[in-house]
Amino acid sequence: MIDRSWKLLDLLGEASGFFASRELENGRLQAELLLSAALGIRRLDLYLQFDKLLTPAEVEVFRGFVRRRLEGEPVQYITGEAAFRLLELAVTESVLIPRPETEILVEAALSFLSERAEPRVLDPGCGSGAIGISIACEHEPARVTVTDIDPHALRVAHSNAERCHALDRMRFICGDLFEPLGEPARFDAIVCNPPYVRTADLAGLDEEVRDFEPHLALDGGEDGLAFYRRIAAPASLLLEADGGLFLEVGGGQADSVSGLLEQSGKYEGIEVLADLASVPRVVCGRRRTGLE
């Protein structure tokens, strides 16, 4: 039972202290995100209501969120939302939480597509839809097809496209990578963040990732390259003559993935782009001229 009145500011201080004691980074920010979600208001509005007295029900909802965070659950799954580029996306435990590194992948694809009038784009294994929806929103002439083997993930992506007002420029197909496309299709760009964690490394991931994020979207096989092998050559058959393939890669994988594209004989102009931490993060290449 709550035997006192709690001010919003007091609860923020309490939660921030708990997070600091567990050495969680950005404890104050995490507390603010959780409290704004518990109250159903914007984080910005917290600063206008520091003296607000919360009801016992509001306090209990917030403390429940704090307990879940202290048990390792990511903030984004607790609040049900994740920021990505210009978007606020819904996330569930059926999809990976979008990462800042993936923004580099989207940026590279957008630069490539910028001068194309109505480019067709494919995002296979779309998860939350962060990649495809960002492209559809930031380059409105684009027409984006997304696939995912998990129908629950595809529903999340569809819902996100609707909330981001991109639904009319997108197509959603359930299935494994390229397999569900069925009819002959050609795209100006294929943009993909496939599973790339080595199976043996899954157990050693941070508990927030290991215990809460979907292993289906993480497990890249014995050497982490299983999906790149499945993508490299087949993707060339789906690209227009001057189309581009853009792949996010894990740390230390850029050379191996670049090698797979080279060995396929299907690509030219292969490049590796680094993220803001100078880690090679994106491998891209154009469909080789003269291919049938």
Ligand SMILES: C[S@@+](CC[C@H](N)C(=O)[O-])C[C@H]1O[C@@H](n2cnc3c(N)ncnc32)[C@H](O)[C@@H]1O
Given for the second form:
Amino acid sequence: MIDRSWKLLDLLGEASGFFASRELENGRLQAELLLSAALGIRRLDLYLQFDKLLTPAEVEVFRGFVRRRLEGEPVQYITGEAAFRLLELAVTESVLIPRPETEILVEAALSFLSERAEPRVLDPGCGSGAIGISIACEHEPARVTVTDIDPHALRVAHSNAERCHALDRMRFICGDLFEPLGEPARFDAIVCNPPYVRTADLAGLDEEVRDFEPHLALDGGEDGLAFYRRIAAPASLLLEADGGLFLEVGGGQADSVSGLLEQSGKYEGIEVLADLASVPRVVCGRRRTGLE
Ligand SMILES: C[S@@+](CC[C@H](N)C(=O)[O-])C[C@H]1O[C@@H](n2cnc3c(N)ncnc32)[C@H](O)[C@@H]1O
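Alongside the form predicted alone that was just displayed, please also present the structure of the form predicted together with this ligand.
Let's see the whole complex now, leading with the same chain.
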């Protein structure tokens, strides 16, 4: 029962206070994101309406969002939206929340593709579609194929592509890694952020990740490298003669993944790129010249 009128600014203060008491980072920003979603307005528009009195129904929706956040649910799942590079993407519990680290992976691939007129790109394990849709939007001539083993995730990627006006340049395929692609499928770049958490480490992840993000998107097998092993050699068969493979890796995995590309004998110019926190985050290499 709500027994008084609430000013927008007071509600923001109340929620920020709850978040601060739980030591949640950027509590005020999180409160603003939740309130703008509850009211169906842009966050910046909150600033024009600090004195507005909210209806009891609006207060209830917002407080429901705040309760979910206090129970550990990430803001992005509550609002249903996540920012990635230039895009505002829909996210559901079927997809990983796209991470800032992955923006580095996209940056590396875009720079590699910049001189190519109409490159073909593959994003296996697309989740929300963050990687593939960004490439389709930021290098418009690109033709992008995305795959995911989870049909629900693929549906999210499809609706995000529609929302970002990239649908006409994209293809969506459900299945296990490269299996559903068929022949011939030659790409200028394969850009992939596979699951890379060790199975035994899943239980010890932050609860926001462990309890809310899909384990299918996280579980990288016994040593976290299962997908890199499955990708290293077969990806070279899908690349054009001068194509490139771009892989996001977990903290501490860059040497092992570079080693896998080296050992496959299929790549040259193997490089490791660091993210903004100086953590080696992307391993990339060009298809070795002279391969069949
Ligand atoms: C780490 S998430 C990356 C999602 C998205 N590309 C991103 O960077 O935000 C890995 C994705 O791979 C998908 N996946 C897991 N196993 C797969 C498989 N065997 N074949 C294809 N996709 C798979 C998951 O459903 C999940 O969407």
